[in-house]
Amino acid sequence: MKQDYFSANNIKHIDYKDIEILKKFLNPNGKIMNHRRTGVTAGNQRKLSAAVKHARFLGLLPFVAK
């Protein structure tokens, strides 16, 4: 089983402004990958999806890839 990326790197708060980390959890089409694929815990997956949605709304991440 994969280890949670955020616990492994001691990241307590998933920040919507940290685009490089958020991009790791998006597939090439720009969709958020599920927690089974990424190995993120369910709680962190919810925080991750909220951060991605916030970043999309502010224009930091695209809604779909070209």
Contents of the next structure:
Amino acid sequence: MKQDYFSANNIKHIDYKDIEILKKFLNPNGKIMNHRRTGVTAGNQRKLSAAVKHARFLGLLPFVAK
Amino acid sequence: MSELENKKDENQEVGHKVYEVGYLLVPTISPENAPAIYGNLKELVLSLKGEIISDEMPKMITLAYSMQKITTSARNKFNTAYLGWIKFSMDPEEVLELKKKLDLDSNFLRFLILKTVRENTIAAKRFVHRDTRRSQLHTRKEGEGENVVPINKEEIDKEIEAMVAN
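In place of the form predicted on its own, output the structure of the form predicted in complex with the partner chain.
Zooming out: every chain and molecule, the one shown earlier first.
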């Protein structure tokens, strides 16, 4: 992903319930990918990581995936 | 447990801010009783002078990891729960009251109070976006036939990328 996924798809608010989108930015272990890999802008990367962490808290995404 | 997130919001009423509560209900509740708890939560929000914007009924989900909740000295492990959410606008002081009440409610496995915005934040937009792209394609087809090939390539590339990312 070279371009910012969120601005390309016109997503202004990254929702923690949208796990299908959030899963794109996790590696097989469930870690959040580096911004260099995701190609997301710095602001969106911060929002993304917050959303992933909220989703993890509510059991929608794993903290660690085997 | 709850977290507050700093996001810009639109104030419709003076002093009111938009919040969202995402919650997990204990799976020991029977499927018939889950809507009643959801109704109670709505009433609770209304009783605290909140205005409900949107919500979703609690649905049974499989949790990504097992969670524990201690109820009257017994430690229970849960692998499933009812997930629901409600978006509302409320006075910031009243939200603290709401948190206190939810903390005491034994039906709630976990909940998360977030500041959010009035608009719908769930991006079902992805499909809308595809449609608009297709309609753009059609209009271009009508106009000039030669430009169609490179546009198709781009779309295929993006779709492949999306598939690989999945």
